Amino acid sequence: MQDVCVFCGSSEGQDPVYMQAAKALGEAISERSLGLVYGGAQVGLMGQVADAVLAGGEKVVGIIPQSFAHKVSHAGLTQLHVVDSMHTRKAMMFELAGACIALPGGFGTLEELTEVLTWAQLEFHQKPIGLLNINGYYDALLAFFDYAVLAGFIKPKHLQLLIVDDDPTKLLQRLQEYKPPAQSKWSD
């Protein structure tokens, strides 16, 4: 694990906590001597841990969509890579990174998690998945997952493929120890 892909939003949040967790992320993932894969730009959560990555002197690649990177493109990243559409955006970023870390966002933040735990699950790739649950933001999504496996539309040891911790330096030895569990979607 070389470089880490970040899912976030690029709204700050209602919380200041929200822009110091992704501050103390960038932090933990310079101090490892990681790189940043993320959307590419300059507001929100994603420039504060954009920045915080450089900050540490490591480097940062951003891949955004043409159609609003005049708008929000951080103009100090190490790379910046502007590209068609947001599927391209997404699998870019994924194919740079060797684990996806999901901070606190909206629509697009929750896509592109749902988008790699199922091409975990389906057994596209087996790198680790992380999901920084600050201030329990993520408890009724992970409620959901839950009554997903209650109801037989998630299996229980697709629960494993997703590591949630609510402390990024914590949360980043684990995705660094993650071993892939022994699993198939199409068989108990």
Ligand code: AMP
Contents of the next structure:
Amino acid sequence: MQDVCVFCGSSEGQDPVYMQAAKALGEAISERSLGLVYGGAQVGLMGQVADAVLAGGEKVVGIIPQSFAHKVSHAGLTQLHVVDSMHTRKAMMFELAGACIALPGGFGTLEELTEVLTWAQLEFHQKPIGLLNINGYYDALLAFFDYAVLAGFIKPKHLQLLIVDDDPTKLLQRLQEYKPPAQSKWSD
Ligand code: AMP
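Can I have the other form now, the form predicted together with the ligand, not the form predicted on its own?
Full complex below, order starting with the chain above.
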């Protein structure tokens, strides 16, 4: 597996368990000698995961839009790309990584996660996508996804595109062992 793209909150969350999980994920990434690709900010869970990967001696590449780069950019990254828009940023984050993981976060994280899932179900890519479900944060979202299957808007096989775990090391292991499904969205 190449570098890992992490989507996560620009906030810290109320419970310290979220910052601890971001640190643990960064440590697990660097322990496997992988690099990190992320949104380039120094704030919230984003800054924490980046600091943990840097502390482990591995590469961290940040990609951030020009409009707010001066406000929140992390100053100590291996590489920081300042780009023209959120669209360019998301495309570049995805291109530079071999896998994506979402930690807890808000609208930005949800948008990034569901975008790469949409691209996977359309077979634009076969990169593994993980969800680190810390403290049951995503239980309600996962229940909604099950409901969307029941309601006929998500195919059961496409739920399997999302690999869910509550342990960073196990999640990385599962992403490294991931075999993409053979069937197409359009084949049935
Ligand atoms: P959110 O989950 O709403 O906090 O948004 C976090 C995600 O959206 C990150 O993975 C970033 O790529 C992007 N993002 C949203 N807000 C910011 C911010 N203030 N600084 C940097 N990136 C952000």
